[in-house]
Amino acid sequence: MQQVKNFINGEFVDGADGKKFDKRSPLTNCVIAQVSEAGIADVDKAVRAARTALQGEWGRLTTEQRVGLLYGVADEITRRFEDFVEAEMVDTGQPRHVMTHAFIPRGAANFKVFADAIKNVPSESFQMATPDGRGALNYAIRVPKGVVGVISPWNAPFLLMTWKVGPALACGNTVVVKPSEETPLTTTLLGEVMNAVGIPKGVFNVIHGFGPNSAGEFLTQHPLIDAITFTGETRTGTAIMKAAADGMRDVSFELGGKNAGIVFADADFDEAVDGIFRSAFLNTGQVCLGTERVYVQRPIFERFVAALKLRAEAVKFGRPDDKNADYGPLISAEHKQKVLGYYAKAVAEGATIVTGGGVPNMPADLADGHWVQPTIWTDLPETATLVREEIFGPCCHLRAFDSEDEVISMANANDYGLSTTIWTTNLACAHRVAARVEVGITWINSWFLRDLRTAFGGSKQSGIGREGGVHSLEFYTETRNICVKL
């Protein structure tokens, strides 16, 4: 059985107290690895190793030298592409095509994109008058924020972890990463890449464990952590923010979402159906940007429901290497029960089940895996639990609307504000609606298109701060002003 260790100061090590936990396959629920859990002493060792590296060799490198090393990291990930694909498939159970076309390539790209960003970011300077007439020059420099605690999620583990580690290292910080206990493999594998490329010891550290009373809490409460970046549930983000307040540490959060899709009657019908289908069911619905609320203009509502139903019922589940499989399982037994609990709540609240609502029939070797059916509902009011709360599964609720004002009001009547999709051939309408929907990211006639230079983040309870391009650099650096009397 595979043994997964912590990666501290350039070495793979077991936790000092010898505690381990099981990693189970989402496909079968069988134990496939044992993971070493980091205790408080291990977390302290990792943070102090990161602090030493920051003040040592890593801190003395020039920007050009760091950029060269990060390019090397990206190239080594690409060289070991299949290793990362296999590890991510084992961790998540999702199909190979999702890993090879999106998640692993983006993970490698995150290092090059942010290496280029820090190399090319401009700085500001100002000349000012002085009473003696000689003047003064003010100019700004960027310095790393310090040791950054990175807590990454399980739904796209490698992509979302490197989305934070890439810019953090490009800016000269060191990191201590706690991946989700559900998906430890690719983050650990990245330690091998760091050593192979020659990243100094202590720059990149990995600690395994859980949240409360485990590695996550020990990391966020450590006094030598200078900033914390987290992607995950809003409730967890709230707890981390409270911990970060002690010491006034900066935080960057990408949290939950209950995202709305808006389909106008003049939309390209087939494109809209395809786009909503992808945004509701990709990665078995385990996407923070996924669409769980769909508002369709009344003239095409019944036709749209029927078309989306056909697409959902054509989904094929299977193992990651099954070329006929479109989707995999949910991440864990616990998450499966959560999603099925919402499915039951939908019935209790009076939803009409268009399709799904339960567990698919799977072959005997996969019967104990975490499979749930793609599910579509209609006929719930906006006050229903299913319409209010994030489910994070392969499901969506459809409702008809009549006017722009009506649909904007419904889209905004939610505690979350991460993203939305708008489908219409009337670009004037699209721009009007996009400006009024209270979210951080809006797609018009598309979904999941990402230019990594653009701002990424949520509004309301969907997060704090922005990531991407210069926005990431703002979080991972401190700007210092230097004033020179001329």
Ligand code: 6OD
Second form
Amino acid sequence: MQQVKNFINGEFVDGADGKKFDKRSPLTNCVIAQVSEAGIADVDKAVRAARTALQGEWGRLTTEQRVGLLYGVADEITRRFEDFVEAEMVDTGQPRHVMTHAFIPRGAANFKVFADAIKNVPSESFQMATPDGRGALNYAIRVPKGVVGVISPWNAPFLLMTWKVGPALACGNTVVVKPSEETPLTTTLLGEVMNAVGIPKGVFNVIHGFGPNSAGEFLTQHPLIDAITFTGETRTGTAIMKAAADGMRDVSFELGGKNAGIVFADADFDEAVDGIFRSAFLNTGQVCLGTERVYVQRPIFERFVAALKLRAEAVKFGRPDDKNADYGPLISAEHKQKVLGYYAKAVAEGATIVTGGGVPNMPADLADGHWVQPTIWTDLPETATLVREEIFGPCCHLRAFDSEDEVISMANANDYGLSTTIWTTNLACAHRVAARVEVGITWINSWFLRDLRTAFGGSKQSGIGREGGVHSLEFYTETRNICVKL
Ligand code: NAD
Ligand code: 6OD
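Okay, that was the form predicted alone. Show me the form predicted in complex with the named molecule next.
The next block holds the full complex; its first chain is the one shown before.
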């Protein structure tokens, strides 16, 4: 049985009290690894190691030296690409192509891109007049925030964790990372990479465990943590924000979504079907940017529903390495229960089930895995639970609309505000709608296309702050002004 340890001050260690928890395969529900749970003393050790590293060799490196080390991290991830792909497939059960095309290369890019960004960050200076005529010069320096607590989710574990660790280290911080209890493997593997390329001890630390009354909470409550960057559910963000208030720690939050897809009648039909299909079902619907509410203009509504149904019914489930399978299971038994609970609620609320609504028949060796059918509903009112709450499964509700104003008002009538995807050949209409939807990210005739230099984050209950490019550099550094009398 694989043993997964914490990574503290450059060493792989068990928790001081020897506690372990099981990691189960999403494919079979069998226990595949035992993970050391970090207790309060282990978290303290990790945070103190990170603080010591900040004041040691790491803190004295020039930007060029730091950038060189981070290029090394990106290169080593690429060299060990297959190990990362394998570990992420084991953790999530998702297909190989999702790992090789998106999640793992993006992890390496997160180190390279932010290393480049920090080299090119502009500095500011202002000359001012003084009453004696001599004047004064103000100039700003950027310093790292300090020790950053990174808390990440399970749905794209390596991509989402490195998306925060890459810029945090590029800016000269040190980190203590608490990956999701569901997906501990790739974050742990990154510890090996850090040692192999010579990142000083204590710069990157990993503690395993759960949220409340476990490693996650111990980390957010630790007084020596200077900032917290978190991706996960909105209600977890609320709890973390309360912890961060003690000690006035800065937070960056990327939270849940209930994203709208808007398809106008003049859209390229096949492209729109394909785009909405991918955005609703990729990663078995476990994507924060996924589309769970689809609004289709009335003239093409029936045809669109029929086309999406065909695509959903062609989905093949299987193991990550099965070349005939394009979809994996949900992450856990608990999440499967949650998603199936919503499927039952849809029936209770009077939805028409276009397809799905249950669990697929799987071969005996996969029968205990966390499989659910891709599901499409119509005919629910906008007030229905299914249309308001994030499900985070392979499903969407479709509704017809008539006018631009009507669809904007339905898209905005939700507590979340993460992303929208708009499908139309009328670019003037696309720009008008994009400017009025209350979200952080809008795609026009595309989905999940993202340059790492662009701003990423949610409006309303989907987040606080922006990361990406210069926005990450803003969050992971503090600007200090120095005023010199001339
Ligand atoms: P989650 O909030 O349950 O857990 C995320 C992390 O927080 C885990 O590591 C967990 O152990 C930890 N945690 C839980 N409670 C905590 C507490 N009280 N204190 C400290 N840490 C705590 O989220 P999840 O189920 O892992 O991920 C799915 C959610 O993440 C969905 O809502 C999804 O929309 C969201 N998400 C958002 C983005 C984005 O960029 N906006 C990206 C991916 C996922
Ligand atoms: O594109 C990214 O960098 C990003 N943060 C993607 C988020 C995916 C959510 O599931």
